[in-house]
Every structure is written in C-alpha cells, then in structure tokens.
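Just one chain follows, in the form predicted alone, and it is written as structure tokens.
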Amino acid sequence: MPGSPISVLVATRNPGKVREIADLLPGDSGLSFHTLDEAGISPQPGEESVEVHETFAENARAKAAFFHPLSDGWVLAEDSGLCVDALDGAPGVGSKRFSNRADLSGEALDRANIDALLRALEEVPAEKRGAEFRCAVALLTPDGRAETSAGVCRGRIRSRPRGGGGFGYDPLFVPEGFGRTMAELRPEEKHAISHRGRAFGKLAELLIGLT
C-alpha cells in the first residue's frame, strides 16, 4: 500500500454512513474515507434530484458519476433501503423519502420516517412483518472504471423502536437469527450479517487490490 492514505469521497453528507464504511474495511488498508462536506462539497444542484432509478444498483451508480467530477479521483457511492414484504417492498429506493418530510435531515429525518412506517404497518400482524434491508454499491476509480456489489439482510418489523445504536431504521429491523434490533447489535455484530457489511465486504478485497 502507499504510504499515505488514499482519499475516498463518499457520496453522502451522512456521517454514521462513512463511519460503517471506514470499520468495515481493515485498519491498515491505506484508505481514508470522507462525506461531502467533510471534503469541503457544498450542496450541489440537482444532488437531490440523482436518486430516481427504480433500483438500489442504478441510484449508487448515478451518485458516484454526478460526483466523481468534483473528487481527486476515487467516489463511493452506496444506496440502501428497507423493503417491507406487507408493503409490496416499500420503502424500497424511497426510504430515505417516506414521511414526505423535506425540511427534515439527520435524526429528526429518521424519527420522521420510522412513524411513517408504524403508521402504515399499524394493521399488520407481527407474523407478516417480513422485511430486508438491501444496499448496492459502486466504487468509480480515477480513470471511470466502475465496480459494484451488493448485500441483503432479511428480518423483521418491530411495533415500536428499541436501541440507540445505529442509524435509519435500524431501532425497527429484527434481524433472522436475532432477538435484538439493529440499533442493539454491537458494531461488530452488525457488520457481519448486515447488508452494507455484506455489500462492502464483496468490495472490500476489490477496493483494498485496485489501490
């Protein structure tokens, strides 16, 4: 590996995203990871307006290209959402947009969003609360060159959230093989069987060899 790190531009302005990112991959990979505004990139136009494909796969793609022009070279680009089995996967590629609250962001967004989710699962059994998670990444290199993988976790869909850990839906999603949530898992277990850690951890060997 090179002696200084390779700065990796993430395409998102959440934190907790990049944090999952950098603990999934070793601690000597020589890769050092940063949102868009850590890298000093303002709120673009039209950023808002990238994630419109029909796929998880297709809207990490288009983010990386929107930003590649804007980074030293290396863009990672991940979309990932909760598909709820009685909802006909709803929230899908929508997740992050459920409860239609644009003036939220961070936290305030989350909450926002998981009341929606109870609200629309208010007359659903516990028994066909079968649900995923899913993310699909791509990684544009210097020269353009695209990689992508992808990670599912199947689960459950709680009554009420419980946990502090973790982001998005995370206090709501009951992993197969688990009583705990998400947000109750050690970082550790989480990376395991998640579907982001089982996304990147496709990528990571790829990533770790292209540098």
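We call the rigid core the largest set of C-alpha positions that still match within 1.5 Å between the two forms. Only a predicted model underlies this, so the values are computations on that prediction, with no experimental measurement involved. Numbering follows the first chain given and starts at 1. Compared with the form predicted together with ligand IMP:
- In the core-superposed comparison between these two forms, residue 71 has its Cα shifted by at least 2 Å.
- After superposing the rigid core, the Cα of residue 99 is displaced by less than 2 Å between these two forms.
- In the core-superposed comparison between these two forms, residue 164 has its Cα shifted by less than 2 Å.
Give me the form predicted together with ligand IMP now, not the form predicted alone.
Lone chain follows.
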C-alpha cells in the first residue's frame, strides 16, 4: 500500500497487546499502531470504568469511543476472555478479575485466575469441560464510523495447567483438534486458530475497503 501508514491509537496501556496486534495484521495493512502512552495520553478519569458491559463487543466499542476524542481519528479497541460451558459462560467479560485479586497483576494474576477456575470446575467431569475464548474488536474511523469484528476459538479446560507460552488461561485451554494447550503452541500456531487471530483476520478484510 503506497503512502505513509495511517497511525492508529490502540486503547490499551499494554505494549505487548500492540505488538501482538501488529503481528496479527498483514504487514501491508497500511496502518501503524500505538499505545495510549506512546500517543502521550495520560490516564484519564473514568478510564478504568469503561469496560462495564455484558458483552465483549459492547466493551470494545465503549473503549474505542472513550478515547476517540483524544485521538487523531483512528482508534482500535479489543476485549477478550474465556467462556466456560459448565459455568454458563463465566468468567466471560470478567476473565481478567475472576480470582478477585485486585492486588495482583501480570503472571501472578494469571496464576490466581487459573487456580480460581480449577476450583470452580473441581466437580465437573472431563466430557463437560467445553469452553471458548472470545474476542471482539472495534475500529473507529476519523468520521466516527465503527467497524467491528469477532472471533471464537473452541476447546476444553484441562484439570492441570501445562506449557510455558502465551498468557492468561492458555495453560489450561486445549483447542479443538489439538492435543496440546494454547501455552504449548508456537505463537504462529496460536495466531492461526485463536479468537484474537480470527477477529483480526476479519478486521483485515474490512480494512481493505477502508484505507
């Protein structure tokens, strides 16, 4: 794609998320991605209470809309999580805080969430441990148009964590058609089948008509 890339503000303070998004979209997408901090946007009052909705799509749209007035025009937001059949879709939009450990972050929080999920599923037999990762992406354009896409990855929850890659619930999640957990897949294997990979694959198709 000719010309200088369009700069897209990603509604996150996590540089890892922006790197992953750049990896998921084709190199010739014509876009470059920046975190809120890279764009010089300091923490805003109310920022922490934007993701209060019951669906991933609503949360992604709300996050993009919150930061749109502070951007140069293009804003991308995503929300994702794990929905477990035997828990009626929980932890769902509450995936990040399932363990209720507001004092933890990073790998310590991931471990606490994994322990909380294993406890919640203690009595659930192997054949009833179906689950899916879901991801919703919202892209707001300079004229305020919203493009959204979503991706799902089905699998099952193991009774013990395995593997050192990925993040979050990856060590417990065995994707359909695999004998390994998400945490045992190579990054490119995960991207090809993951909820996030699928959501961004669909977004890339939408972008062809937009940029």
